[in-house]
Structures are given as C-alpha cells and as structure tokens.
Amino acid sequence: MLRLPNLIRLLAFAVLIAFLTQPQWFEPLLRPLVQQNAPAIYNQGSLLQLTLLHLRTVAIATAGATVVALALAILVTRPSGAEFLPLSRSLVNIGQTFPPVAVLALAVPIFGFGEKPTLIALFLYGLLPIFENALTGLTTLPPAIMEAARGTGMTGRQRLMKVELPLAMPVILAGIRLSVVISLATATIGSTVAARTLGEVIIAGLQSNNLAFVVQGGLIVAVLAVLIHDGLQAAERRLGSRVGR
C-alpha cells in the first residue's frame, strides 16, 4: 500500500506528464492569469520537447561535473596527490565564485550562442557540491574496514573500486543530488543565450506580460526538481542501508 508522501509524488508525476502531453486540458485553470485574447497555454513551441531538452542539458553538465569532481576527489585522497588538495578546491570553487550569468557572458564570445555556454556554466556550478561530498565520503570511511581490506592483500586500485567507492557512494550521490537540483533551476537562464530550455517559456511570459507562461515554466521546473530530488534521495537511503552508512 502506498504511503501518503509516495502517493502525492505519484500524483504530481502524473499531472506533470498530463500537462506536458495535453496542456490544453489545463487551459481553464490558467485562463484567469492572462489578459483578454492572450493565450493561456505556451504556444511558441512544445512544452514536452523543451522539458526533454532542459533535462538533457542538465544531465550532460552533471555527468561531466561528476566525472571531473570525482576524479579530483580520488586524486587528493591518495598519498601521492594530497598536496593538490588546495589547488583542487580552488578549481572547483570557480563556479561558485563567478555567477552563471557572468560565465555565460564570458563563454558566448568564445563558443557562440546556444547550448555550449549553458553547459559550461552548469558544469562549473555543479563541481563544488560533488567534489566536497566525494571528499567527505572517501575520507570518513570506517578504519576497521580499510584495515581489513589491506590485510586481505588488496591493491590500492582494488580497495578503491571494491571498498572505498561503494562505501562512499551514498555521500557522493547526495552531492550529485544537490548539483542536479541547482542545475535544474540555473539552466533556465540558458535561454537568454538561445539555449533550448524551459527558460524560453518564462522569458516569453515576461516579454509579453503573460503571467500564465511564467507560471507554466516555473512550475514545470519546480516539480521536476522535487521529483528528481526525492528520487535521488530514495536511492541514497537504499545505498546507505546496504553499506551501513
């Protein structure tokens, strides 16, 4: 039997799918938000297509940030790479030092308009939470387990792949979750440089003074963020229960 929170999430997911595939069903709800004769449903493109493109942009940027941040965390937690910790922290903090709008402004003259500047901004912005969580996960492993792994004759690579990463994965996944949620919201600004994201809907609403468009774009992003956040959090709990963290 489904518990109430799970039932609410399932209902939210069903409503989101219905809105993306059949938005005209919801026109009576949005009609009071627009002026006379103005469209209540976004009519300058497909909401479903924009949502999929938005998710694709976030997925690519997060995957790249995860690979780089995890590689840096592994490097600085090895004896041979410990001296690079300050440098690594400085690198992953670049995205937090420069706001995404500034990154877009710097990237557009080099890479042109479109998806590339947005990917760079999201990649840089997503590095820090993944790196810090991976660093925490790899440096707080139970000493007894690590000693037992060494006692069995495992090489450093074997300990990393079979012991350290599996034990640290719940904490690493928490960093990825935070990065994804941040990127989902931040990706909307990519539409200011011609990237295909849900920001198109919000910008169109602001330009035409159409509150219904703004609400549509904002709500889709918000529901996606909540559902993905809860899904990754459930995965964290499941992994945590398996490894005892």
Given for the second form:
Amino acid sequence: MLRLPNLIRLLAFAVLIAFLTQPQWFEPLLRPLVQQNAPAIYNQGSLLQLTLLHLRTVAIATAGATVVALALAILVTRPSGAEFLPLSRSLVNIGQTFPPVAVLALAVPIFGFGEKPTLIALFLYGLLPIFENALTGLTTLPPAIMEAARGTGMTGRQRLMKVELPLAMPVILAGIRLSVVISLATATIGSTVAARTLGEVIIAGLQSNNLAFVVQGGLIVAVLAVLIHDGLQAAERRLGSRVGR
Amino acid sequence: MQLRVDKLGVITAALTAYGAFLAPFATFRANRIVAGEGRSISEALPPTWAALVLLVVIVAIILAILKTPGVLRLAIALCALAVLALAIGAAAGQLTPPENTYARVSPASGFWLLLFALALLAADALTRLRPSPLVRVAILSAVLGFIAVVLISGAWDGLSLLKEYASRADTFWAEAGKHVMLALGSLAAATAVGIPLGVLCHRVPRLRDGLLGALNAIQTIPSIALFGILIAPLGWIALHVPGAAAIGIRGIGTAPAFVALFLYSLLPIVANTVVGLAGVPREANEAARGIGMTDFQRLAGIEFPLAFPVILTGIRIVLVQNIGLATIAALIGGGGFGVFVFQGVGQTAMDLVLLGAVPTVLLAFTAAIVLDAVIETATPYHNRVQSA
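Please move on to the form predicted together with the partner chain, as the form predicted alone is already shown.
Below is the entire complex, every chain and molecule, led by the chain shown above.
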C-alpha cells in the first residue's frame, strides 16, 4: 500500500514534528553553520508555537480569500453579473502585478503593525489564484452537460449547486492549493512588520548573521509547503476521479 | 436617447462619490511622523481647483452610471485622473504654511479612493474597447509621459512623497538602477540557461520530471530564506575562489539576491519551454523531417518559433515576479527599492514606504502591459485565447 513517494512524505512529516517538538536533537546538524558561541537552534521563542501561528495566519487568510473569491466568481458567471466578467478578468491580471511586499507595506499605515496587515496582504494576494481558477472552472463547463441540466428542468440555483460547482471543484481546489503555497512563503515577509510567523526565525538569523536560523526557518516553511501541496493534490485527485474530469 | 443604467458604473460612481464628498482628500501633518489631520476637497484646495475637481468628478459619476460609449468613459476617466493628479499638487501648496519646511502634505483616503474608482472606470472602458496591443502600449506611454511631465514641472514638489525623494535623490536613482539590474539581469541569465534546459527536458523525458521537481521545490522556499541561505556558499566562494571577490561576488549584497532571483526564475522559463515545445503540432515536425531538416534546423526553424509565444509568457511571469521579489534584496544588503520600503516600515514613515513601493508597482505594471502586448503580437491570430 505504502509507495515510495508516500513513504518519503511520511518520513518528512515525522522529521518535521520531531524538529518542532525536540529541536535540540538536531543541534549537531546545524552546529557547523554557526560561529563558535552562537546558538544553533532558535532561542527567542518556541518553533512549534511560531509554526502554529504561521499556519493559523495562512489558514485564516486563505479561508477568507476562498469565500470571497468563490462568491465573486459565482456572481460574475451568473447572467445578472455578466457585465462584471470582463473587468474582473483584467483586475485579476492587474492585481497579480502588485508585489506582496508592497501590499504588505501599504497595509501597515491603515492597519498598524502586527498580524493584521499580514492577514490583509495574504488575503488580497490569495484571492487572485482562487478567483482565476474558479472563473476558469465555471466558464469552461461542457455545454452538453449544462444543456442536459437545463433540459431536466433544474433551476439556476440547482444547476449551480448540483452541476456547476461539483464539476468545477477540482479546478477551484487547484486554485486554493496554489494560493496556500504562495501564502505559506509570503507570510514569512509578514515578520518584517512584526507579525508572528516563521519569518521571525529567518529575520533573526539575517540580523545576527546566524545561518542556522535562516536555514531552519526556511526549511520548516518549505517542508510545510511541500506536504500541504501534496496533501491537497491528493484530495483533488480523489475528487477529480469522482466527477470524472 | 434611451437612458439605461450601467451596473458596474453604479459601483464606480458610488466609490467616486464617497471619495469626493465624504472622505478626506489630503492629510496635513505638522512634521514627518506625527499623526495627520484630514482635509476635504473644499478645505484642501483653492476655490477654482476645488470647483474644477468637483466638476469633473460629477461628470464622471453621471457618465459612469448611464450606459455611455466606451470611448467617452475612457476619456472622462483619464481627464478626471489628470485633474486629480494636478489638484493634489495644488493642495500641497495650499495647505503648507509659508516658510515651513517641517509640515507634510500627503494624499488621504479620499484621493486614493478617487484614484482607484477612476482607474477602475478607465480599466473597464479599456476592457470593453479591446484595444490592439499597439494602442495599449501607446496609452501606457501617454500616462507615463504625463507622470514624467508633472514630476519635472515641479507641480508635486510640495507633497511629502517628493520631499522624501528630494532628500534622497542620489540614492534613489542608485537603488533604482540596482533594482532594474537585479530583475533584468537575473531574467537574462535565467533565459540563457532555462531555454536550453527546457529543450533538453523536451528531448530527454527522463530528465524532465526530476528537473522540474527540483525547480518546483526551490519555489517553496520562502524568498527571504533563500536570499539568506545563499549568503553562506557565496561568502565561501568569495573567500576561497581566486578572483571571485574581484568581480563582485560577496556573501551579502547583490550576489546572493541575484542568484536567488535566478533560481526562482528558472521554473517558469524551463516549464514554459517544455510546454511550448510539447504543443508543436506533430504534423509540423513530420513535415520538417520529411523535407530532410536536421535536428538542429528543425529546432531553430520550426519548433522554437512555434513555441515562442508560450516561452514569452514564461518570461513575462518571471519579469513581473522578479520586479516584486527584488524588493526583498534590501533585507540582505542587496539594494533596490526595498531599501526605502523597509527603512520606511522601520521608521513608520509611510511616505518613505511609498517612495519604494510606488516605483516598484509602476515598474511591474509597465512590464506586464508591454510584455502582454508583445505576446499578443507574437501569437498567431487563431491561437489567441478569448480573454481580456
């Protein structure tokens, strides 16, 4: 049952949990990266706690982005909202040219330092891939199926809930996955405006010239991103095979 | 003429009305970092300017609500934006007490909201008009030209943002140069390496999964961490490889930033080269083989030109992404506009943040529009995707 890639994932997960709960076990591995007396394991807070805060920030932002992006995509693909469709497409294109650092820095004067500007930046940045994929999913449904749904006398609402959304779901989930992976990495930048994320570890490392901090902060985020990416992809495949797309 | 209401126009009109009549137009601060006080349009502007702004805003609101031709909507939106841009300069002159060099005037939420709503109106009109790539680039050049003229004329000199610039004019252009060099240089290097790698992946399928997987993994490392991690190997090279330090390779500074951007750039370029080459019709390849073309002739004469638009899309993704990511370089001493952003965040001086953020956004935006136009021109008409 357990194939090699899954075995590697399981192992990576086990190592990650071990590192977060018992970081001192890994001290000898990171020791060569730092100067004589410098600490090799982040000592200004618990790595586990920072990881959970990091995940919480990403989860809240992505949940908000998913709800709003999905609602907007449904709205502009209904006949009554069709006027908004072309503009919303160009807005997504324009939005993606805004660098995350700029969004983050500009959110600070409005929302102050800390978690809020990070949440706002991640939310805004996360909207785009979800909205784009939801649009693609909802506008490229097979015409024959839509015709059949109409032919059986389904109302607009029934078609949306029973036909359109389930069929578009794999594409929408792919958008959410993309959004989560981008947010996991972008959240680290939030620590430049004092949000409590794993970026704190990396920035502490940059400031005190401690490579071990930079490496452990970066690797935790990267492993989290890969594991979450693969997990969501597996969920998509399962769903995809069910709706036959 | 039958009067019909434009749904989107109602939203833009509501935003415009709120920005013009309810939100403060400009912020006045006694010095650089204290909290500001909002001033409405009538308080912030000399009477003639206030009247002009309100006039164009009201005309824009009416034209936005009614179903009007796209050209007219675009014209009023651009006209109102121009008036707004000049008015905020006038507000600085009006609000700053004479002989006072500490006072700061900056655009407030009403101004930004008006800017956003009118830009939305313009973007909507442009989307409906579907201008050709050449016209889009022409409009962009006109807008950038207008901004340049206003900057040179000194009409904005009283604004806080320009005061921040004035005290840093030399560093600003040095950092701008570094920013562009980082973004374009790493793109050039990634293109030079990535396209051959993509061709190789296309020809040797066994290589493809491994290489694309590795490049994908690099993308998951957060940018600030990758920038930081590269400090170590580059520092080692600078110390131990003769001549490396002489050509500017150092542990901190531009070198790790350049390498990090290069690594991030590889995936879109390699992946798009592979996708582009895979999309070349089998018939085209067979015909080329049939007339006796060698492998290289086929690559250069048939496959590459047909895959070019897709590869170009990869280059566009990389350029826009690099312009944004280059801001992070400032955290490891690599320079660029990020220097102002992070200094500004550190001093809670928002105008300084804007001094870094606004040029970055403008640069990314310009790059996106220009490259989109190039891609559309390079794509054969029947292949174009039906989207804005």
